[in-house]
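Just the one chain here, the form predicted on its own, laid out as structure tokens.
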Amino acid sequence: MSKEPVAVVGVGQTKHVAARRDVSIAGLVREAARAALDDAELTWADVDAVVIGKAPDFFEGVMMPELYLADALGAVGKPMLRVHTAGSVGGSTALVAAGLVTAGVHGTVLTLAFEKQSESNAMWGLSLPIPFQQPLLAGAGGFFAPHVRAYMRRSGAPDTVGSLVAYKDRRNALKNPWAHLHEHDITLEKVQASPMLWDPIRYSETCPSSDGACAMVLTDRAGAARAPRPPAWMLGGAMRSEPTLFAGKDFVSPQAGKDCAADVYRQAGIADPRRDIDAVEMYVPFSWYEPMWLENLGFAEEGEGWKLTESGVTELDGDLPVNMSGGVLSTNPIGASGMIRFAEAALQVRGLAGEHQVDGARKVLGHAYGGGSQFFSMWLVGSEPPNS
């Protein structure tokens, strides 16, 4: 039997902010669930399935939080998967969506992942206690500041081009109205002054903490015929993951994110990525990641990626967009904020992403990672259904 094409036919997000203290988690999931479903001119009665992901439950501390949600999307008496995979569980979440598609198991799948960051404090969960960690670093950025620091001598990158990938993506978030951090006054002097947290780590090169939801619903191809704007096809999608530590592991260019963009360029037929795929919505929660991803994801050479960002190739009207709505480092509700690269980058090849549109957007890479850069999701969509 032959695979199914998916096709992204509804996408929706909240607004994301700092906190949403109007709304219960069930609340919040339900207002992304309902604007994809409205965008896609369906109704609850229409899903089949519901698929869930989210960050550590320890975060809001509510374990298993999506038996509780079943009602609120409308899942009671349909098939519901959680799935976790730590930060880039939203791009996990969406592929094992297209899977149940993909294989037939189910025609419409919602698909839907989540943060409540106002109700957790994500930076000490993510500090362990002695004498489960040395008390050598704070959150995430105490974790990857080495990463960055590794990469700066092995590639020879100047200090600053770390203020160019965050000065670009706040910007760019000014052009979407659903990010959360809308900075009018931004400048690159701004960013350069802010204060350093994790050398070379900047604030203003940190992600948010958010609270935010992001949903899509995928479908097959008779589904597809029926939506009332243009679809999204996923022409390739795959994760892989590999240890936190191990003999050889190499912490600036993983090789699991080497073979995951692999696996999705073999299905989608793609021989030059840098050539062939118009734009890239890439999980960047500490600025310089932009640079150390694009190798990795195989746009630039070793030690070369850096010099696509100081050159302009990833600004809004480059050759390369990257993170045309702002990206990781203007809205973070962890669960989420995978989740958010693979619906934008459906959003740009429908031509349904308003003011960040990229002209022309025709193959677009979703990428999320999570973990101690272990954990790695990708999707690549086109306007375009596989093989045709």
Second form
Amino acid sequence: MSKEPVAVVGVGQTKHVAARRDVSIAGLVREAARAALDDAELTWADVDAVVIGKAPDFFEGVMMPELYLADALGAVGKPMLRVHTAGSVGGSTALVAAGLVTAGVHGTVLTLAFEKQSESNAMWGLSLPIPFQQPLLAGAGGFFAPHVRAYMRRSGAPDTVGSLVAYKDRRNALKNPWAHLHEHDITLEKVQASPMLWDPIRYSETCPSSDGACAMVLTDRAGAARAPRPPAWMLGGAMRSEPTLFAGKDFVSPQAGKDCAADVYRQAGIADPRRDIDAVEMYVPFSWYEPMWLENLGFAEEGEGWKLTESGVTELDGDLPVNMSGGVLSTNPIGASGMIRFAEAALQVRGLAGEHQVDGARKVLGHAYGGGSQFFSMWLVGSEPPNS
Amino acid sequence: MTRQIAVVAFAQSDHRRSTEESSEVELLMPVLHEVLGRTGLRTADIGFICSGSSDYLAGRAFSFTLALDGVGAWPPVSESHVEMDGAWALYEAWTKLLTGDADTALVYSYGKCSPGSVRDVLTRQLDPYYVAPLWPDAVALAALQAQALIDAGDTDEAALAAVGARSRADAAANPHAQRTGPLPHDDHVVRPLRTGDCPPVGDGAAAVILAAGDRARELCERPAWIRGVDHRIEAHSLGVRDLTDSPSARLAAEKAGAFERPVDTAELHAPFSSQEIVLRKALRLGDDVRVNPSGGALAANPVMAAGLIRVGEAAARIHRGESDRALAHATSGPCLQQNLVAVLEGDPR
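Okay, that was the form predicted on its own. Show me the form predicted in complex with its partner chain next.
Next comes the full complex, this chain leading.
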């Protein structure tokens, strides 16, 4: 059976900030959707279906907010699906939307992910106790810090690598007008002098809490032919999940992440990711996850990821730029963070990433993960359509 | 879209008023084992897994993550989740099989209403700035709809009572049903709705397995072929909708091909008796159509699973040879805001 290729013809995001007190949740999502439609030069009437995602409903205190958002997203009379796969949800949402186009069910799909963390309290949302189950340990950082420590011990990485990632991502964010954190006076020394939150993760190596939304217009070959600007073509996309906690789980480099990347590379015909992929938008909420995911995604041998980071390979002007947009470390509307990775990858191959554009980026990976490093979603987009 | 996909197995829990002795995973596990057992498949054989549930029912974030542990997702699986009724998880799985990326899919959903007051919980679905702060509960909103129907001359309280009585009489033959047999014609819960017009509050889980083409024939003697599925949403605000009609259900049915030929069975997700009246009209179901032989949501309404159960019950009737062409319906949101319709058929006999 023939699959319909999927093209990204519109990308929109809001300015991400700590609190968007000037708009409702509906106003926030509409802003991003409108921007994506404008990029594609389409109207609400051109959209066949809406696929929306966000992280837990408790983060805003609205149960199944897609019901209330149907009007704001022009979905009345249309199909509307709501995806929730924890932190990977932004990526999963885009993949579910892409699946509708691939299957030939719909020609043009609006997909959107958001989080308006200022409406409620994310720490509270993650900390509802239930009997007989392990509580999250003082937020996400408390859960991930031991795994970072395990990585450092296993790989022998010097303890300076994390601060290099944070310093790079925060500088990249200065080139991205939509990024939340714009720390104009950032220095490596400031990162290293910031308070220790969850040893070995420092305050400046940690993602912020943001309000924001990201939207994309996905369409088929015919829709791409009508697009006013260059499309990004989906060359491969996959999701993988594994259990939260079990004796055989490798928290440093989960098998689900390896399998997910391998599936994407197989679909896209990538033999050597380090050589064949030009840049990566990677889900790095704590700085040490850059070297960890470089290994998990096959860009470096096990234990070698930190060497790529340390040698400047992942800098904006390096050989394999990572998080050109500033990444999750600079902008984290949780439910949207994965979709921002996917959307930024699309902007790169469309040549529309502005000041943080990587020259000649033709194949870029968008990556997201969630839960206790158990849910993964990724796509690889290219400037040329598949099989051409 | 030439690939033919079928429901090949269905399992559900016994639905009960309270399952405080079990976690969601414990509620779900036997259902997963049963549905896999019917096909002889193991988790590792399944091409795609998709589930539906709601954090607000569970009372905590990421509640679906532990359910995945129950599935036994090792080696890692291709998996997704909708924060919706499981019928929409089935829709996502159906589209996944259409792409050819998988030949089989496991779809499951569950809901425990007993830990809280589901009437209060569902108010949190409403517009968070203008409506939710007033806490209008699900029964009150359904009562508005029922009164609009009565005012329009579409029904009366006796006709509503007959819907409830028929549902619970049929449910007597359903070993999983929570509420069966006659209910006293008692006081109003919220006028004009009485106890018999409202769903029981309960806990439950359901699972189905989908398979494509020849794989479906290998796994099931008489597969329930999905001829079409579609879902549509309406405006959220009740003030801009005609509550006596369901244009989204009608459009979904049309897109799913429901009107191309008559159906013999319809499983409708109508938690309130009055909603069956609305849906019968919108879906053009005549008196010759067997509606809710399982007893429907008036006999068991585990929120987030009740819609998937409608698809499963319709498919099971085709599996057993009791139906040749069935319509299954699921709903979400206040007063039938969002509706899904699937059309299922068995091979000609």
